[in-house]
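In structure tokens, the next block holds one chain alone, the form predicted alone.
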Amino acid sequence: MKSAVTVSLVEEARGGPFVFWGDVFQAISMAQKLGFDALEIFPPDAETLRHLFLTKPLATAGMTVAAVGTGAGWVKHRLQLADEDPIIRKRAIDFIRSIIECAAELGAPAIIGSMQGRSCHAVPKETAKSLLRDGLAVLSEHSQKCGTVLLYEPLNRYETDQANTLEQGLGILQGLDNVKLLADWFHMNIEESDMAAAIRLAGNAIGHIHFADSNRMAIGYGHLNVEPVMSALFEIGYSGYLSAEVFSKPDAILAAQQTIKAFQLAIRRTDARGPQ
């Protein structure tokens, strides 16, 4: 398993769960010093990300991109895949397509989380799910053509009613071979009765982990029992990223330091115990 830390370039999302903010080059430098393997990047749009020309700075630092978020499509542009307006749905798909293309150039998948949308008076729950499925099918095909995968993130009940658990996420993704689940430990702590069991159930459908404690802070700052969850990842043979999508509290450096310390400890303990 590999470590990653988040950086947001979206001013409208300031205060959200991202460790570093604004300066991606400073984030690369600090992440390298602390021993992270990769960055997870939250850009405002594809053009901004592409014009950063990150390939060389990342290679020089010996780092990669773990994933690229699409959430600015909702936070900044108010686009979602389950919108009642077909014009807005098309704009949402086009926005995600462009992020997928940039992410693929960096060797990374794109994440669909908040852009999945939710039901409302004008869009009943089953209709919202159908619209999400339709969008994911189009975007899955585009990701495959770009040589990468797509990540779909179940969110807690306060953020969506599309899929709140990994099992519900599996239902959404049925038949979509190029889409993997993003298992976010903060959301799972709210929605799953047994996080380790949920991971075992999802198995190799999991393509990415958001490494966050119960309070959306760095692992170790909340009350999450990490060991059984890590053991479950070990059992399913997960070899992807554990990415810190957490608040930059007490500050960015301390959050990053606590994350890499917790990551290294969790790996050592899991390796020592082996599958349970």
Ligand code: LER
Contents of the next structure:
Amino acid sequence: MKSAVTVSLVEEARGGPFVFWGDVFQAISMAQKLGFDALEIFPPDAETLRHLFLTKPLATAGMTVAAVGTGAGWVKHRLQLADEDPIIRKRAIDFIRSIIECAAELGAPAIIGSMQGRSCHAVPKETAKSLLRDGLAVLSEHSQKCGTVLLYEPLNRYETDQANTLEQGLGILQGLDNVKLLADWFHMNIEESDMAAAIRLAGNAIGHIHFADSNRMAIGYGHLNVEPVMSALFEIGYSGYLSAEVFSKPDAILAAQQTIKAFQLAIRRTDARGPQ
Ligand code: LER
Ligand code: MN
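The form predicted together with this ligand is what I need now, so please give it after the form predicted alone.
Below is the whole assembly, all chains and molecules, this chain first.
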């Protein structure tokens, strides 16, 4: 398993669960110093990300990009895949397509999280789900053409009613082979009755982890029992990223330091215990 830490370049997302803010080059340098393998980037749009020309600075630092978030499509541009308006849905698809392309240039998958949308008076639950699936089908094919997978993230009930658990996520992804689940431990801690069992059930459908404690702070700052969840990840042979999508609290450096310490401890402990 590999470690990653988030950086947000989206002013409108201030106060959200990202460790580093604003300066991606400083984030690369800090993450490298602390021993992270990768950065997860939350850009305002594809063009901004592309014009940062990150390939060389990342290679020089010996770092990769774990994933690229598309959430700015929602928080900044109010676009989502289940909108009642076909013009908005088309703009949402185009926004994500362009992020898929520049994420692929960095060797990373794009994440569909808050852009999945939710039902409303004009869009009943089943319609919202089917609009989401239509969008994921198009975007999955586009990701495949770009040589990457697409990540779909179940969110807690206060953010969506599309899929709140990994099992519901599996339902959404049926027949969509190039889409993997993003298991965010913050959302799972709210929605799953047994986080380890949910991970075993989802198995190799899991493609990415948001590594967060119960209060969405760095692992170790909340009350999540990390050991059984890590054991389940070892059991399913997960070899992807554990990416800290957590608040920059008490500050960015302490959140990042605590994350890497918790990551190394969790890997060592679970590894030493061997297969369960
Ligand atoms: C939102 O709560 C979240 O977890 C993000 O990763 C979705 O884009
Ligand atoms: Mn998340």
